[in-house]
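Given as structure tokens, the chain that follows is alone and in the form predicted alone.
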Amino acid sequence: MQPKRVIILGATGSIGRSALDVALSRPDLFRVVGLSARSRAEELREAGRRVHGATLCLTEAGDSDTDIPYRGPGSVGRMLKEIPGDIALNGISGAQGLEPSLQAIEAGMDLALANKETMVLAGRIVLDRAASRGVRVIPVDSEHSAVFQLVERFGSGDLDEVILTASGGAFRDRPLEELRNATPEEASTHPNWKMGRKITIDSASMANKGLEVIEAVRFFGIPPNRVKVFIHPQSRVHALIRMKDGSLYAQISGTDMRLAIQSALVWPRTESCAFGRLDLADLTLTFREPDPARFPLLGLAYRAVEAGEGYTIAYNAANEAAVDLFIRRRVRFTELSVLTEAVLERPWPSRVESPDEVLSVDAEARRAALEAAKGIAQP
């Protein structure tokens, strides 16, 4: 059996670096043929040196980057079209990851998806295009990877609920009255996971879990009221499914994204893995419901997905704009939800029919968030 040809998008981010570790740990299973990054040219070159022969792509290239064959605007799409691959792993952060997801599908590759915004912005469009091309979209997020693996094993016919777990982020036990003065540095420190800055802040606000609720609804075709969230501080149970008879089945492993990445890359097989193995001795697992007052962005995500596709686009765009303002100390941590709710108060389409319409709603929602921010006093 020939190794799978893998293209890693976002190769210098935390997901991309973990995917590279996975590929290097099993050269019998994987051959990395392409690596992309946004602007970290030297880190991209170093990744390329680790997997000799991989084609490099830098979307924000400088004058000194002429050694990188694919560079500049549109370069990811050109690489995906011209470099033959079996599966593309999309570890790009934010809404900018949508277009590469569609381009990988159009190129006829399976898509290992760590970019949750792809499903939040255009889940129906993406899955329809994948079906028409005869390829699969396989989730990489630890929670959705867990649900995917469980549903693949137990089937969806008797599925009653999907249960996503959340660490609770940096402020899960911080007094509510102190959240108003929380700093970007504090919100960027995760108790369990090492992730990028934006996703770590989203974990503290639980916007990240809100996006995952939307993603689960789209991925698994279940109504929002059948997706539950529980805070699980140990981050060992990544998700559970409840069957119609009440039985619960869980995926349990260590806090290592490399297990979920390998599971996606080898699907539909299961292979031995060097990552995520968990020792059960002295293991304590606790769960509790999230406090709506502490995590209003989670409730807003349910509201958005129930309202329709345009509202989930607006939710993501408003939150991205708000987090950027928070990082620049233009708004307080507690105002992330205020801005997002203000944007969701506007009318948005219940259904979007094309990527261009997705981008139009996204741009309008970002403008609405910045407009709403003008009415908020500076910290």
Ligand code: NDP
Second form
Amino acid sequence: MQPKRVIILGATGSIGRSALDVALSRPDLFRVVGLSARSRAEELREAGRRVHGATLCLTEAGDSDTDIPYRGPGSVGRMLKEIPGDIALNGISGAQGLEPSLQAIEAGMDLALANKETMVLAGRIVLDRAASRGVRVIPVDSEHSAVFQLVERFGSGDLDEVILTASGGAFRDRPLEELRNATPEEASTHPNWKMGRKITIDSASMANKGLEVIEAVRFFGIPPNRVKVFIHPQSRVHALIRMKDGSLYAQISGTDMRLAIQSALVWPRTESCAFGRLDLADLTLTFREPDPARFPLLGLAYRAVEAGEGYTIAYNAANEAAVDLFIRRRVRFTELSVLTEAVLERPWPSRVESPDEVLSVDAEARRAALEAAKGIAQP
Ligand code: NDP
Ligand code: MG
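Instead of the form predicted alone shown above, give the structure for the form predicted together with the named molecule, please.
What follows is the entire complex, opening with the chain shown before.
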């Protein structure tokens, strides 16, 4: 079998670097043909040196970056069109990841999707386009990778519930009254996973799990009330499915995204993995329900996905804007949910038909979040 030609988008990030490790661990399976980043040119060149022969792409290039063949606005789309690949791994962070997902599908590549915002913003559009282009979208987010593996093996016919686990993030055991004074630095440390800053803060607020509930609804076409969330502090069970008869099946592995990345890249095959083996001895697994008062952003995500597509775009945009303000110390940690709720109070379309409409709802929701922030006293 020829190695799969892989393009890694967001190659300088946490997911992107893990994807490089996976590719380098199995040169018999993978050949990296393209790498993209936003602005960290030196890190991108370094990634390029690791995989030798890959084309580089930098979307916010500086004057001294003329050695990088694809650069500037629109360069990801051009690279995806011109460099033949079998699969694109999207490890870009935030709503900006949507367009490259659509471009990879358009170019006829399978899409290994870590960028959860793609599904939250436009899950239906993305899956429709993938189906008509004859390509697959395979989740990389660990919980969805787990559900995908389980559902593909057990089938979805007798599926009753999907259960996503959550570590509970940086503040799962901190007294509630102290959350008000939580700093961006404290929110940016994760007990179990090493990830980019935005997703780590989202883990502390559980907006990340909120986004993942929406992602699961869209990916697996299951109603929101059949997607459950449990806090599982050990982060070994990534997700479970419950069948009609009550049985639970779980996917269990370590806290290393490289297994989920490899699973997506080799799908529908299973290959031995250098990063995948978890020792069962002495393993303790505990589960509890999340406290809604501690994690209001989780409840708001259910509200958004019940209300419709425009609301999930607004949920993500409001939270991204709020996290940005929190990092700049303009709002408190406990105000992340206040801002998001204020934005969700507004009317948003229940169906969104095109990527342009997605982007206009996204922009309007960001404006609404900034406006709501003006009404909040400076901390
Ligand atoms: P990071 O912040 O570590 O990395 C983001 C990457 O995307 C960087 O390569 C960055 O380039 C690039 N990038 C950022 N903005 C843009 C843009 N506007 N256009 C093009 N490239 C851009 O993020 P993570 O790796 O943590 O997360 C990536 C995605 O994967 C997120 O959607 C996250 O929710 C999801 N995810 C991450 C997990 C993890 O373990 N980290 C687990 C599950 C899901 P540059 O370095 O130049 O800024
Ligand atoms: Mg996840």
